[in-house]
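Heads up, the chain below is alone and in the form predicted alone; it's given as structure tokens.
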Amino acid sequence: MTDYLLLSPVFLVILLSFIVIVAGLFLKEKRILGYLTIIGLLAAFFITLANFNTRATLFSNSIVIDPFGQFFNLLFLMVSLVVCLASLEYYGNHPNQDEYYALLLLATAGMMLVSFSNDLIIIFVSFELVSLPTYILAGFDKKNPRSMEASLKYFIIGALSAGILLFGISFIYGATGETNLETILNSNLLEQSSIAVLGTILILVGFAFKMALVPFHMWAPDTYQGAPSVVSAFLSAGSKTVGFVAAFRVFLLALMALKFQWYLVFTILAVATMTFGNVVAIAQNSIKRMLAYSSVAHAGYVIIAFVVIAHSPEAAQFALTGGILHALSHALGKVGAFVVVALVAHMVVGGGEEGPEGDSLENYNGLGKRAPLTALLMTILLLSLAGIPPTFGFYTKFVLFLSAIKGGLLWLALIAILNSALSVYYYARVVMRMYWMEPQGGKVHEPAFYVLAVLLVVAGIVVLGLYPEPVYRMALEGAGSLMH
């Protein structure tokens, strides 16, 4: 029974979603539901933190509680908390706040379950628990045509990726007769079966859609641009990261027998994704599309960990630690940046994101004079995404790129460094607009909840950049729990 209590944060989040939806039927002042959601997420966060480094297996080894899953649970709860704080302002007067927070909580619970999943079927079902609410959230602004378009595109691509993923799982099951990851690894049947190779490729394609890897990234820019900015923050920092979590578990545990095949594929994916994302981001005049393509590039950086693991077993744990850390710094940077986009739209455009002016780069002209705190926070976020010291983004890129060098892949590290240098151009362009261009109006009021949400993220980025040791140890524990 004690082991089952380790899943209490997940149960709490699911229970809270039902409480929110039922309470919404009776409450006239629905803003209180946002505060209730924040309290529940905080409770789940501290319970997870208190139990960190605890190990247990549940439900016939289909659920594994370990530091790897707990690390990402903390990340998902933190992202959801920041999004909920911003939503107190973004949807503070919306009549359907109960549905909004319930969907957000259910998607968060799905992410947490993916982190603990040790079975292909459980992973698939948990993925769907993440996907179905986020399809609705992307189109939550029903009167905004761009939001509805984003939801439809996201649904179609999501349904396609789910079908491909399930098809791949069926091939793996046909080859091994198992869906449990550890049992598949111990069966020694994967390397003897061409069906297993095909299944592996299909699973990889399914995950590539979720992670927005080139050429399976096409949904991300349109969805992030059309969805409400707070939902884009949740998608880029939460539901995208869950693809990395599942890929780490599946490809490190179950498919090690085929590592030569997916080493080559992941090498191509990493180089193509980071290069394409950075090059296309330069040409964007929409801040949301720029951040979307930047997110694609960061996915390419994380994939470096897979390449190193396959190429050099000696550097595997260090590479996985770097991948885990960079997934965290990317999530922090993106959730903060998209909340700033929502904040700027609220201040400069009056909260309207319906037209192209809602996320135009021109909105950032002179922001340093019009909203100095917001401009400062955005600058720090962009510096972290670019990998400029002493931010946390610099540290995680350093660890990740160093793992490639330790793994004998100096050429890959050089490509990643050049891509990181290229990204400085389009991040710096936003900073220059904020501080060097003339403002298009006077000072504006900076809403408290937006600023508080971004301030929490920026504080984390700065503190972890200056003192990364505790989170590095946690990531190292997570990597070790997955690889041994």
Contents of the next structure:
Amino acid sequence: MTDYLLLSPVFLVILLSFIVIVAGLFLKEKRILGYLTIIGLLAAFFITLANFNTRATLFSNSIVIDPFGQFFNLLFLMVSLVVCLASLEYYGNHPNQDEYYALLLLATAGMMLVSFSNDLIIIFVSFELVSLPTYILAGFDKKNPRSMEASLKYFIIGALSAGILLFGISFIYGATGETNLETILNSNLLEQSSIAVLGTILILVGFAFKMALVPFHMWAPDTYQGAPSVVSAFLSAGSKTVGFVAAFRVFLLALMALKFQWYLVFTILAVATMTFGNVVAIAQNSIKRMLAYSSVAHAGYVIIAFVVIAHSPEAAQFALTGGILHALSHALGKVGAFVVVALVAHMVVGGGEEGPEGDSLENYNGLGKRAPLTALLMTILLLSLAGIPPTFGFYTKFVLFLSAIKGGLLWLALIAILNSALSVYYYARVVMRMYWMEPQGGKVHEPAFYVLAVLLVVAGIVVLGLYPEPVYRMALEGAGSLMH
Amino acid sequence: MFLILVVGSLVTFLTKSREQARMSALLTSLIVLIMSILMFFEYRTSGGLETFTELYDWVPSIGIGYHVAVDGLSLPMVLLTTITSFLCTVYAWGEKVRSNQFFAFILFIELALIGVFVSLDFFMFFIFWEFVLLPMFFLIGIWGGPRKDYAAIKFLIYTHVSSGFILLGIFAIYYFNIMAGNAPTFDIPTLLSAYPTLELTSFWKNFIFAAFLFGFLVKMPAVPFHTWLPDAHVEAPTVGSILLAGVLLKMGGYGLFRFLIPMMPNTSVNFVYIIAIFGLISILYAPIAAFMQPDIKKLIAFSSIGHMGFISLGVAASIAAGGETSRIFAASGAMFQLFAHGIVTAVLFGSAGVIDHHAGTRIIANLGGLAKRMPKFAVLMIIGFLASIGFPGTIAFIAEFSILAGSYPQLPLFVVLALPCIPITVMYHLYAFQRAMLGPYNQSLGEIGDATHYELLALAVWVVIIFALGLHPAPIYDMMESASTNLIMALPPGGIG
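Instead of the form predicted alone shown above, give the structure for the form predicted in complex with the partner chain, please.
Following is the full complex, with the preceding chain placed first.
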């Protein structure tokens, strides 16, 4: 019974979402719900942290509590927390903010469940629990046609990918008669079945949409650009990471037997994704599109972990650690950067809803003078995304690329490092705009909650960059728990 | 020492007024300078690495440690850094634009450079190595000239790509060390001693060597990887140029001596001629290119490339086959050139900066007869130019003489081929000086006064060092000679070639 208490953070988040939506019916001052959400998320965060490194299996082995899942739970709770903090300003006066927080919490609960799930069906259901609220969130600016477009596009692609994923799951079920990940791993039916390969490819495509790997990335820039910036932060840092978590679980457990089949696909996807993402990001004039493509590129880096794991068993745990850490540093960098985008669009450009030019790179001209603190924080975030020391982003890339060398994939590491060098260009361009272009307008007020949210992320990036030992150990535990 | 710099730079960054900023920057760099001078004397009396070694765990799970130490090679480089940074602060006393950030960036650069020179852990070394780029990127970008955007980003990308290759090399060594059954570590002395025991195919040996070499040569820079340098120099503010040429370029040469040669003596012999050819091309190409430059600052930038070519030549000579005496001679010469060029080039860029500030242009053709209006400055400048030529009695003469003399027994052909650069170097320096400073005064420049006191002061101190160490190089040279003796003696006797 006590094992079930290990799921209490998830229950807490779900319960909180119900409370928020019901309380929203009666409350006049809805802002208080935001504070409530934050307190709840903090509580869930600390409960998870306190129970870190416990293991249990629940619901006839369909849910498994392990450090891997807990690590990502912490990540999702943190992302959600930062997004909520920023939303306190962003949607501070929105009449429907109760629904907003409730949807955010539901999606977070879905994310947490994905990282604990040990069964293809549970993965699919939790995936939907993530997807459905985020479709609505992407279109939360009801009067903004771009937000509507983003939501619709996201919904159609999401429905398509869910269909493909389910189709793939059904093939795996057909081949093995099982949906439990560990049972599939232990049965040797996969190798004997020809439809299992087809199922694997379909599942891979389904996840590739979620992770926005090239060529399944087309929705990401449009959705991230059109969605409200705080929601983009949630999507790029949270939803995308869900794809990583699920892919890690499914491919490294259930489908490990077919690694020679999916190895090549992941290799091609990794190279194509990081190269395409970085090259296209250079040409963007919208900061949100630029960040979206950079997010695509970062997915390519994370995918390196799969390639290394399949290629060399000795380097596998290290590679997975690198993948997990990089997913974390990417999530931190992106959630921070998108919150800054929200801040700039909202406060510097002005106006309640984002105008059509709210995400133009022009707005960053001279930001170092107009909003010095924000510009400094954004600089650190971008440096972390670019992987320049002494930030956390450097450290995680360091571990990830090191694992590629360790796995004997020198050429892959070379491509990744060159890509990383290329990416410096477009990050540095934003920094240049902020510090040495003439500002268009005077100094602006930097709202406390935005700054607090970003400050939290940046503090994490700097502290973890200087002293990564504890989080490295946690990720190593997580990787170890997944690879038996 | 790091702590003082961190605190100092943060304080400077936060200061509001220009007065406070420059005072706190001056104070910080002065304290660090005094500390490094004290270290220098203590080292001379006590000797030995143990005096200043510090070693702590940092990220033990993958073997990252905090390991700093100084020896006969790194201590002079630290000294060079502290002297240059301190004098840069003095020189830039009149900086008006965002002066708090300006002085803070100088201190950041100083911090990172000292970090590079004292780190004995590859991870830490690489962090500092990369961290040097950022403040320099901002210095060029914020206080730079008209094409600063282009120059800043070019600088960043070039050096970042080269760092990427160094990173690959580090990864490969780390990996093979683990494969050999050793505990994972980035500690440089451990890896250096473990390296000969590792079983590597010759492909990997050559690859690791080439990756490091490429990274260091871009930084140095050697022709044809030099194209970022003239742009960065021309657009950078004067202080940025001084730090860039005076200390940043030395990181490449330092890296060659610190890691590459001691670690892979057997592999480095495959590369002797490659390094020598890069050196020779730089030595010959740079003066010819410098001759063509209309801009005095660009001219000086190319002269730097030429001088760095001598270092490549010295490195090649110290690993080529030959007698130990001459190899030590070449190695000490190249190390001393690292120091000497740092001082000389500071005077040159400082002079170019003075001309730019006071005359409003750096195009040589638009100048003329400045010596009449700026007599004190002209004296300092000609001394800098003479030192750059390698005039006997100046610090650069000692360095270049030892390199050429030490290289001749091993690489006679290269030395003979390098000789034509000497008259060309003399010619373009004197020609530029003549057109800019002598002759009738160019009236279109308007009324110009002499350089300001702080500019003169900084230049004068550099000039004093040029002469002092030119006439009595022993304090630094002996230290480097003992370092190079240790280095060469550890290599296989006789070398291969």
